[in-house]
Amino acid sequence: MTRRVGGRSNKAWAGRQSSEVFREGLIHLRTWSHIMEDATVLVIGSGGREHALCLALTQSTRVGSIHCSPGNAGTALLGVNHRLENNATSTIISLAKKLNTDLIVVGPEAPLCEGLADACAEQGLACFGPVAALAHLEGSKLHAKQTMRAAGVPTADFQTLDEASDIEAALDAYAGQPWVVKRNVLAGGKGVVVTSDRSEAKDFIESSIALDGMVLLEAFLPGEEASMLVIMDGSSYVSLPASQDHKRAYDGDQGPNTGGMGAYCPAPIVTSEVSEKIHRRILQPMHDHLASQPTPYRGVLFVGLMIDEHDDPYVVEFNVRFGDPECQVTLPLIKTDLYEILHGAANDRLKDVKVDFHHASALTVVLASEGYPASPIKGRTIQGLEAGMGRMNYGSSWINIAGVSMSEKDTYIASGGRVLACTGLATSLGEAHEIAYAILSTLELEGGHYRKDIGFRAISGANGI
């Protein structure tokens, strides 16, 4: 039987009729931008966040196509996907200069710490993504640790422990608090334990240990998280408003850790006063050590922040790529061409580009699969979908594609754990949320499950969260 995940009325979203028209839409506006300037964009990945990529340089007048490796259903409607035999460097270096393409756009991490960026680098490719040695600020977290004490930049206390660690005495060194476990390898969101079980700590611990030969144990911080998205070169650098997503997969942040069930941006807790000291003790010191080592930084750095009581940033963890679902809320609210940021900071001109924001608030909430995050069911149909995708209008209401496939019987599937995002952006934060889970209720899909208080510490009260 097929569960409604959608309960509220659509009044709030209006926009275009039919998928046919929205892709005719594209059209026109592809060949309207042939016109000014033609370039040709290849964007590396195939989730919600390279959707959301796509579907902001589709409103760029400087961009002429837009090809995506290997895309989904989502990126298939705004562009050309070109599913590779694999997904090499060099493979994707034969695909790029085949294109003719004047901006890759790398939006996993992966394909950067295996030295894509370089590669492109070596061929005079313009690559919007570090090179392998700057990617490593994920790929390792004592990498990031080390360069954060190197930079001056506040974060927790921390202890690294192999084999021959004393693993009781560590555990009793951050007693009293949550033990933080961070694995020290790209593991897909799955190398971070918070817990105050004191055995699952240790058997993360040691799982870890068998499996890397060492791990982070982490002094616990207290506070509020934020997200900020810092798009950075050689030459200057851009924060991005700062968002909040929600990792638990239930109401109230109950339950398991999940890729993020929801975001939106941008986040009271970022006031003016924390964005100042989070520019003065975190962004300035790393664009200043990033900036000055043999290639800069030319990408965006995800900063995940806790925010203390006494209005204190300090960094939880960096990451090399947009975030997913932050991604989806900050792109809508950046005023100026996108291209023309991500080109810029591609080239180490990122100070020559004028960047503006809209004054407005986006929130966007996912639909995830049956048994999301554990063991998703795949290969059901997403009743509405195509309706949805004809009624977008960027700029007020839109679904942001992520695990969805297309069938055999030319229907929308889900084909993975997050299978969309529902996106709003409006003039306050409790208007998008509304335009949002609108959205949200002309969907339907067996077993899917969304979050219902997105946003909830933001506009506790409203709307029935």
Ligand code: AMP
Given for the second form:
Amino acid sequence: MTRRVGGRSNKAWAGRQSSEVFREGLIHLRTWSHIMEDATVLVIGSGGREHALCLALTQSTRVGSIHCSPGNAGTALLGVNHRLENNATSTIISLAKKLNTDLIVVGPEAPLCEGLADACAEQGLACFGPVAALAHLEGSKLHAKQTMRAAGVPTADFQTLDEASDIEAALDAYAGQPWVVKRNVLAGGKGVVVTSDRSEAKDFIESSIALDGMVLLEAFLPGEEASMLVIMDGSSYVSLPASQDHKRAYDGDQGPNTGGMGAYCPAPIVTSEVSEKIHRRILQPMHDHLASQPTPYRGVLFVGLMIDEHDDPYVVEFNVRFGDPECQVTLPLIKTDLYEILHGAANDRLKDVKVDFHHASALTVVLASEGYPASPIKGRTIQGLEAGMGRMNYGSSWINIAGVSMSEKDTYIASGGRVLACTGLATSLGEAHEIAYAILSTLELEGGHYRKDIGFRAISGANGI
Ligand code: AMP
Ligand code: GLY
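With the form predicted alone in hand, show me what the form predicted in complex with ligand AMP looks like.
After this comes the whole thing, all chains and molecules, with the earlier chain placed first.
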């Protein structure tokens, strides 16, 4: 896959000095373009997902300029970063209007839950991301469960508990397998505890009730997880190839839960038979429900799945955004112009867009700061990133920037828990694994850690141990 934006080649792009590009903070794709239709896109967010979205949008012949708010050191190479005084919906809308934005693509869930898509609709701005009432599918686990029950979608049995509940009796009801306790709020990845330790489950139930007034206790689903990203609007839905994340911090799925330490796509666990069940039992009923709402769902629905030993799929969770790092490995497999897909979905015209995929595999491995996820140490220099600058664009392998900033001395420093991800794209998962890890081996971050076994369920010999 050769990156070419408005006639400018990958090589020329890579030749620019990173610090020069970053300091300028802006590369106006519009000025290079003679073949584009000049659309202006504003991407909201600052993580690896947003860098991946911007990268995929640079492949579009329809996109003239890319803006990102707040963005990161990677998105600064692809467009203009905008640091706003605050992230209030009204501030973002003002920026979008000032830029004459043709499409707003919302990366994280929080702005959607706060009503960014609603405000866009009021202002006549096209927004890829659902309105707040539907973003609630991620914002409230209870709402997601009730929606699934109403739509007949398979998911784990659950109870809600509050101050008046008999917690011991509820724990007894789900004894014999790990307890799954979920807060009913957006908790930045810290809202779920899965534990075989009864007192830990009880403590989390009590502290959640004290904080939120209620909590969910859910039956444990055994099996293997997979993620399905489904683009949808009122007219249609399109599922992207299934991927698999690695949520635990350490090799062999050990250690604490994280935002995700690596992913690969496609995930072989989702065979065509499993995929057919997912469509029939989950995606079609969810789309029927979401398309019939007063404002249809316009965006991506992230379906977190558990596939059991009988190859039956159950929904573990819904998110109303692209997964991170699933996004990094899924977008490169889309052959169709991403702008056409996202713009189509934002305008209820998805059914008119024919979405094709590359027959390829992608794998990404996340480099995290020391102490991640509990208390990441920030501010350390990343060695090798300057030399790897050309690798922040599509090629056979590249770097997706997440928590990276520029120091006053013009060096790249880690400014987040998940720092970056190295992504490989190849004809086989094994090769994608090899080239992704090859990039990682050229980078150094004191105390930085990464999993050595990304893809171990799908690639023999990738167990890293
Ligand atoms: P959630 O935020 O709901 O996706 O939960 C975070 C993680 O907890 C999931 O990715 C699963 O690994 C695990 N998990 C959540 N619910 C269940 C369940 N009912 N059974 C087994 N594992 C679960
Ligand atoms: N990687 C899981 C998520 O984005 O929620």
